[in-house]
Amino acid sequence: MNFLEVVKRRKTTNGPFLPDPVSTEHQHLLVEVAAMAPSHFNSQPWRFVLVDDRHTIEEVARISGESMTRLLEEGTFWKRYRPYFRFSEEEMDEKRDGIHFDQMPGVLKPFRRQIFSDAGQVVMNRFGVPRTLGEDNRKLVAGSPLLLAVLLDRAEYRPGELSGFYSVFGMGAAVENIWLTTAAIGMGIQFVSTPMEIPENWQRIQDLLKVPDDLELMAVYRLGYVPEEQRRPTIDWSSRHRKRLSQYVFRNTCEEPELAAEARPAPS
């Protein structure tokens, strides 16, 4: 692929890795990629975490699954995530963000809009809809050949001040060229997002991490290979819909939405 092919190739692995261990020469032209990400005056401040040890994963992946589960049952997933949920091609196309649920038994989906909602929460609740959801997390994340831990220098990333905003900057920078390696070597990477949702949880990832004082632990992500064929989940979403230029390009001041070439009026 060409640079461009694996920019538009990008996109987040919801589903289950090969169990092949990740080469070592790929775990590290990850993380040598990382580097060559610009930073502030060169500062460099990211750090990874390279985890493959069996018992860690399967560690963190029990605290992930907790975390979905508690997430789901008091209803903190919903009340946060909900105004991203699209439910129909239609919605889709006009708003062009979030997520569209387009993978649902045929039997739930006259009723799609009613499950993510309050009342829709205490149905799933007492059907232990997530303690389901937090299981399959669970052996989404063991199943995983790789981990990655993300971390800022706390001598350069000092929230408020100017140098957080640049090291925050410079370390989504890293995790882009990470993203976009994996699509070029045939891997798969997602965000391991629900921990940090609980700071307790997300506390004891650090322990387990043994993160010192000197550094912020920011993400952990998982990684490994792809099958060329994934059998898409029961309940699952589709997200590689983008705003039109007009929705987020502006020309020359905020007034003035940019159009695409076709939609731009002719030269007198």
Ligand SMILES: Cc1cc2nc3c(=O)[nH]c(=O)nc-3n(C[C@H](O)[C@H](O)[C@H](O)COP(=O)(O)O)c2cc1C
Contents of the next structure:
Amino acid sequence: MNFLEVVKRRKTTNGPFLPDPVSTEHQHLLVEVAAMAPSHFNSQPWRFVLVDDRHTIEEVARISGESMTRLLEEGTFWKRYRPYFRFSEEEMDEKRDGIHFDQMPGVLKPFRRQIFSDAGQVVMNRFGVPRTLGEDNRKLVAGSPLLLAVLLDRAEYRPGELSGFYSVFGMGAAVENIWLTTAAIGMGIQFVSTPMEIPENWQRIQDLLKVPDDLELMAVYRLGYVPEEQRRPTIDWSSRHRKRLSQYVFRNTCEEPELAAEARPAPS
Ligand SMILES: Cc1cc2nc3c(=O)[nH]c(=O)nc-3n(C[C@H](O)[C@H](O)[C@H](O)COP(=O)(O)O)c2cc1C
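Having seen the form predicted on its own, could you now give me the structure of the form predicted in complex with the named molecule?
And the full complex, kicking off with our chain again.
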């Protein structure tokens, strides 16, 4: 695959990975490409923990699944992320951002637009949706052969100061290098983010990883090799759409949206 193909193919893996362990060669490649990223004054504020210990992976999976169930049962997830949810191709085509819930059990489809109301929440809880999704999430994480924790050096990561912003910026570049590389070597990657949303659960992950005081745990990912045939989870989304050029690019000032070549008026 050439570089542009890799960029276009990079994506988030929502489904399961193959159980095969990730080779040490690939694990080291991922953290080496991360370190190629730019950072302020070449400070390289990122740190990584490669986790292939089964017990630790299963513990993280348990915390992740529990967090998912709790966020869904309490409605926090739906309320917090409502602006990003789309329920039809038409909606997706108009906005061209967000995530499209295009896979859900038939029994829930009639309620899909109501899930944000209190009544919808009751229905979701009655059908056991939070537990189903929490268990799906636990299995996905537990079935991953590798987790990757991303941390920042707190000497550089000082929230509210410019170096805090720079550190996050550099970390984003480092993670993108990893993300792109997974696409090039037949691997997949997904955020394990639900524990982050519940401070005591995030603390449990930090304790498991024995994060010292001079480091800040920023993110945890699950990784593995991607099967040829992807089995989709019970409730799943797709997010391949991207905004049109005119929705996010301007020419010269922020007042003039850039038009795609085909949308430009023909020269008179
Ligand atoms: C800061 C950040 C947070 C994200 N959080 C999650 C997450 O919690 N769970 C998840 O599955 N994907 C997460 N993603 C992945 C996005 O959902 C995904 O990149 C987006 O929907 C576009 O899909 P794609 O990566 O397949 O192109 C996150 C991405 C970023 C950059």
